[in-house]
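A single chain comes next, written as structure tokens; it is the form predicted on its own.
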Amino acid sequence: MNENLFASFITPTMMGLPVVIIIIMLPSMMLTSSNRLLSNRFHTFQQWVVKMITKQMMSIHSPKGQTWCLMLVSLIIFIGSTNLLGLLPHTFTPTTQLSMNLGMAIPLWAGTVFLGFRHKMKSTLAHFLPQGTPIPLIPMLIIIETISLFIQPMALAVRLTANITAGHLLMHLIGGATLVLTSISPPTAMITFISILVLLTILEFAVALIQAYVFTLLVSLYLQIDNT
């Protein structure tokens, strides 16, 4: 139990060089395309997931918003696969790093805002001041709406980081407690392992996929709001 609780969140290095780029590229290397006439089950499942995500995400968008289809599908597959790979033993989860999540959130958010100002300037500016606002409240509402606009990418990144990090910490704590109980009371350790740790692992699988969906869905909603 002397291991540092946050040791699993430290960026791994090899010969003094960070290997996080290789880890980030690993999910994309696993998802390969097939040139065969008849695809195997993995590629069939991959195509089904892409079609389902595309239908779910693009049904609410205009033709201009649908040009983001490839970006959004790639985003949800990347985040989901990265989160799932991070649940394997002795692995590193890049989405626990706030800097990486901000690196994804800020460009996507800036792109949606830029498209909104470029294509529908009046509609985008109208979001800063709701119709029928009393004149004395206009300056305050404009300041509040501007702050809420700039908080959006931070909220995206912090939400993903906090949920993934909290799950990993909880699994680490319960796993350490189960290991200690093994030498004290093996039956209690077995009950803890089956009733808590296994169920928590299943929950973390669900959280990994749900957080990827929530992150991409919010980007999709920002795109819809700024282009309607």
Second form
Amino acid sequence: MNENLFASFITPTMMGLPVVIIIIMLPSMMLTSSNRLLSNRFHTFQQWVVKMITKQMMSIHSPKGQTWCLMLVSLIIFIGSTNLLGLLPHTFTPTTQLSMNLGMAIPLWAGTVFLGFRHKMKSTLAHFLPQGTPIPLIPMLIIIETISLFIQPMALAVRLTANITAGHLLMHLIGGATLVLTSISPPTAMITFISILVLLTILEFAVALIQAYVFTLLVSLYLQIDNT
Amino acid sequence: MLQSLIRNVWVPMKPYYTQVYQEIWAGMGLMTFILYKIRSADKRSKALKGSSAAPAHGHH
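Switch from the form predicted on its own to the form predicted in complex with its partner chain and print that structure.
Everything in the complex follows now, all chains and molecules, and the chain you saw is the first one.
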């Protein structure tokens, strides 16, 4: 049972070749591109979604921050589509791997920090001390703010990993339990199935999208803090 | 193929890669440095474990 539970989180390789590269590229292959002004229904829907995401995400930024639009919108579409595809049975979700989420979080967070230090050094350094702190507390507060700054990429990565992994594990466990219960007592299995498994699946769909949104929103917030 | 790659990817994305994402490249350098440190520490600890295990097993 233990082997089966964690088998879906092993990075897939086929005869020594990393298939995970193709799996990571798969969501982008499912998105269409067109040079026409008016294209088919699917592409129009996709354009509408991208436009909605762009407006929602980038309206809070200054024009300088809006140069990151391409990066942030790609990020949210990638994480959202990867998480949603991972809800299909027997698929591998790259965002369950901490290595991948750290690989996304550290460069983007460091980018926002370096941007702040490069263009607005004084204002960035001023963020280490909140306004109105009593003078005796200043050294301790600066240490606390520095620690909270360095924790940001860890929190970004671990949040996404833990949420998606926990959701997948829960679905495995409760699905397995429901399956065993069908042979023992079908009414209990029915109740478990409807009340727990279906609701959990709906939650997982929401979590998949929400986590993508939260990740991207936090990166954009760090960008805004260091830019304005 | 390289020419089509340059024409379709590099030419439209050149201002991004050269100007906008400079800090992100620096962040990626930081990440590779951290990765290198972790990997070398792991290699060192594995070598230490191997060398400390070999004489211990050799005495049996």
